[in-house]
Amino acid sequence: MFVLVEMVDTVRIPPWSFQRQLNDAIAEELNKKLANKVVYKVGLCICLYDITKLDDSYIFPGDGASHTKVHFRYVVFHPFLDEILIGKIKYCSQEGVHVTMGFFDDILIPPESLQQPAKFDEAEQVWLWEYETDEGAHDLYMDQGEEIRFRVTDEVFVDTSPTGPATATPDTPGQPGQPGQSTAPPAEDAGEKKEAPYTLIGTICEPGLGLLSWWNN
């Protein structure tokens, strides 16, 4: 679930932090920059583990801060594929069951990966497993807040880095202030849903997986 990732970065220490130990000041700056952030193709950064190497510090003209190249190891949440995890159901939707780990919420179990046969209850807004027994079918609901055991089947990284403004076409140059031209973004862009930078896809379509309460007995 958690891995140690070796990283290298140049850390800027402002002058008012010079009275502190260099390692302490660098650790604080690294955690400010990386903690609770998703690094593309790496995972969700949790906290600094240790600093392995410090290069020489430099002060550049016009900037009173010091700049130090730092080699360090960071604790990252990045489950491997087929790893079994336990989380809690955050909510259900037509897209599937959304699971949270407490510190990470972007986990989805799609409908085809639920215990089958599965059905979505529109009134209750929950998924249920129609469990067949000798006495007939029993509806096992996947209620919000229930603990659920799932297996990681896939991961999706989305590059959410800021992009530059759209370039105007040559025949219609975009010049702010001209009559009839708007500088506002298109309506579909303005209302576009924000994508999660890191999403885990899971499954419970196997014996022993699903709500913990299903398998207690």
Second form
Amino acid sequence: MFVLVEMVDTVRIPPWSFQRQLNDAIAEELNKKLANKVVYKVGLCICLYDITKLDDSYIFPGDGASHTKVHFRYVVFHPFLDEILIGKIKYCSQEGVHVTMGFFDDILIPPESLQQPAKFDEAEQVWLWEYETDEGAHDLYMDQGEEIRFRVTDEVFVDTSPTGPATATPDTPGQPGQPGQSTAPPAEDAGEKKEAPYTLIGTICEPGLGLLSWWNN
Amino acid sequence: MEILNPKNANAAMLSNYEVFKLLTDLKEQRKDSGKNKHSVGQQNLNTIMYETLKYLSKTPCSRQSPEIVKEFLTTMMPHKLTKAEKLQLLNHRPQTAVEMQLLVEESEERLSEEQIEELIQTVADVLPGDPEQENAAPADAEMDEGSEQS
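Show the other one: the form predicted in complex with the partner chain, since we just had the form predicted on its own.
First the chain shown before, then all remaining chains and molecules of the complex.
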């Protein structure tokens, strides 16, 4: 679930923090920069593990702060392919079952990866598994808040760094009255719909996967 | 900022226990220096620490220790499991054969039924389980000392 990633960065310590121990000041700055943030193609950063190397600190003209190149290791949430994870069902929609782990929310189990046969109950907005036994069919509901065990099948990283001004758009950009949906969407939306930078796609289409209550007797 | 060696970005895999311990120690450390925890910049760290600790405290890793992890890995050596499989066994503490088959790849070909049973038994013996769960099933010889029953 968690991995250690080695990184290098230059950390700026402002002069009013010079009385602090350099290691503490740097640790705080790194956590401020990376904790709870997704790094493209790496994962969700949790917290600093340790500092492996500190280069010399420099002060540049015009800026009273010190700049230090730091080699460090960071704890990152990045499950490997086919890993089994346990989460809670956040809600169900046509797109599938949305699962959350508390610290990480963007997990989706698409309809084709649910235990088959599966049906979407429009009235209650919930997916259910039509489980057939000799006695007849039971409908097993996937309710909100239930603990669910799933296998990671795919991960999607989206680069959400800000883009420059829109280059060639057919409609005039930035009209305040425009609704959320885009007619001719450019490669990246103008910021109305926020895309999750890191999404996990899972499956529960195997014996043992799905709601924990289905398999505990 | 750059990642050293981006192709192989993982320097190491961490078990849930290691992350749990790191976050608990960090929380203790920050509790002592109570001054600037609530500044805007620290909110992200507070949030992620709180949520991750909340998640991990409900998993088997909250009851583990470095000695238990070491003992577990030593007992697992003869079974020839991959690193990822041993890590998942450590994190999940499977109690049924179905869970075992999920965590161990191609378990039908690599392990016989008795070996799977043996693995389940080893996992249950070496890794501490949930005391509430074990109260409900008193079949084991383990007696919890001083457990309160309401």
